[in-house]
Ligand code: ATP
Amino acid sequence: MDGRIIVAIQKSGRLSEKSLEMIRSCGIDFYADSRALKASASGFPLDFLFVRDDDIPGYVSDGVADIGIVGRNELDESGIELDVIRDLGFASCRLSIAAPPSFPYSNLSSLEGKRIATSYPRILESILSSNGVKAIPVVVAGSVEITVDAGIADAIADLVSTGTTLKMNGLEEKECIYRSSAVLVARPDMDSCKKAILNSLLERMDAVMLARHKKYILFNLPKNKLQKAAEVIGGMKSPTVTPLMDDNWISVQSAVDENRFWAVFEELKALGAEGILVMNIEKMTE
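Requested chain, on its own and in the form predicted alone:
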């Protein structure tokens, strides 16, 4: 559709839920019926196409959709070359080698000459080849875990989350060989109008993703400790400082990386900070 871009998204499942959550977080309103294959946003030139996840790379490559949100594993397995615009950081998973506890596994070379059942033969063969290992891929569409007990394979290469399903089928995870998360892909030949819309969408996504990894903190601090507190906080160019009724104290506001928060919290306490408030950030830019 002219003046709009079409995004291909998995019809159902965790990836679909997280993808739609991301788009809603960007301030884009839409109604998506679980039975519908198409939808349109209001207030932003974006249309939705709901399809199978393994069809998304092909739809984007063929021009049926302009962009798509897909697991990197599905993109790599498809072998289709697309521009990966962003790693969105959700729907993370890992592809691991699993085998019975009795299987003598030390590294990938332990798979030499073995039958390996998988739903991701392209990824598996690429990894084995890069490590100089020659194994026999056994392509299975589903229920990869039962292939060892059925005598079809010696080991498997499958997506793992908790490992519970492996244990239920007498297998244990030996080694993670590949990690995946949701990525935003795009056609390389979009016209200037659609590229402008995509850039606008990316600005919103970047603001949402940056905020996910930050905490906003507000605290009272002895005025003579401000420079040391600024060094502790780091990150942003300068914290916001507000005078208090007591001339010896100030109120300080800033954003802190979430993975540093507790270390920063403890150092601020040691500097005499009081009344530390911590808030989530919905969106932000740097």
Given for the second form:
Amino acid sequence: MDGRIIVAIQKSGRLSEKSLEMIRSCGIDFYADSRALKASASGFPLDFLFVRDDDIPGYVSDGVADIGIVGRNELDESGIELDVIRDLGFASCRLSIAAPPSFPYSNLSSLEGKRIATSYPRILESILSSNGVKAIPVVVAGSVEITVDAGIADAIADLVSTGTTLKMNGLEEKECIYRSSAVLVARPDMDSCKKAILNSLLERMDAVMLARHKKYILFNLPKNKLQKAAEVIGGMKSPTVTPLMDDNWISVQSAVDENRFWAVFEELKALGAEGILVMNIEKMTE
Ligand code: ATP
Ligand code: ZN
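Next up, can you give the form predicted together with adenosine-5'-triphosphate of this protein, since the form predicted alone came first?
Shown next: the complete complex, the earlier chain at its head.
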């Protein structure tokens, strides 16, 4: 493969570590000095550009980078149109309306005519206007939580993941109005060579993401319970079955959806499964 693609990644912040981890788990090796603005992978045609997250949509759209990993909120706030090619699932957070407990809030129309501090005026405005609400935006770059106490806003619209920061500042989360997580964005006009590199990266990412939601399970089972066990495990393919020395027993193995895992585990035990081994899957294809 000729050519390389450039990925824009947040230099330092909530997205940085997970973004690099995602690429590393695709089996791509690189050395990233924390002060460097650029890096190159070895063994895969990928270069890195380390920038502020606010600049990622613009760099990708201008062709300075070919792809980028950025919060959906940052992309929507930028107003730049890019292809969102994957939702990577990490750095999930919500944009919520918060105010002191004394603020009478029932729904978005409670914000009519109020001063709302936010770092995401575009997202806020689009949600308010689609609900027919007019408020006065107070745009701040950071520390949104202190604006009510400081007397410059009545309520805020800020990103929340656990809600502890809000509580610490005497604010109550009133309503979640928008959800975000890290997304992979791409320039729509890549040449065919770059597209091929991106596709091979996507194949690896998909394998990593698919594996994250599965466990691999291995157990011994009385032979006459195999049909029932296969029904419990479900899934697309039948499980792998190996004979054991004792003719009445078999060894069974299969991938299981993580969200069904405990239910499956209990049912298998009830069927008489023994020596149940559970393993994480590093990568898989469907
Ligand atoms: P930069 O210096 O790159 O501009 P930043 O301060 O704007 O960094 P971070 O605080 O590192 O950005 O957050 C990056 C992204 O992480 C956010 O845009 C959002 O998508 C996500 N995120 C996840 N949880 C939270 C949270 N609790 N508060 C803010 N952002 C969060
Ligand atoms: Zn930023």
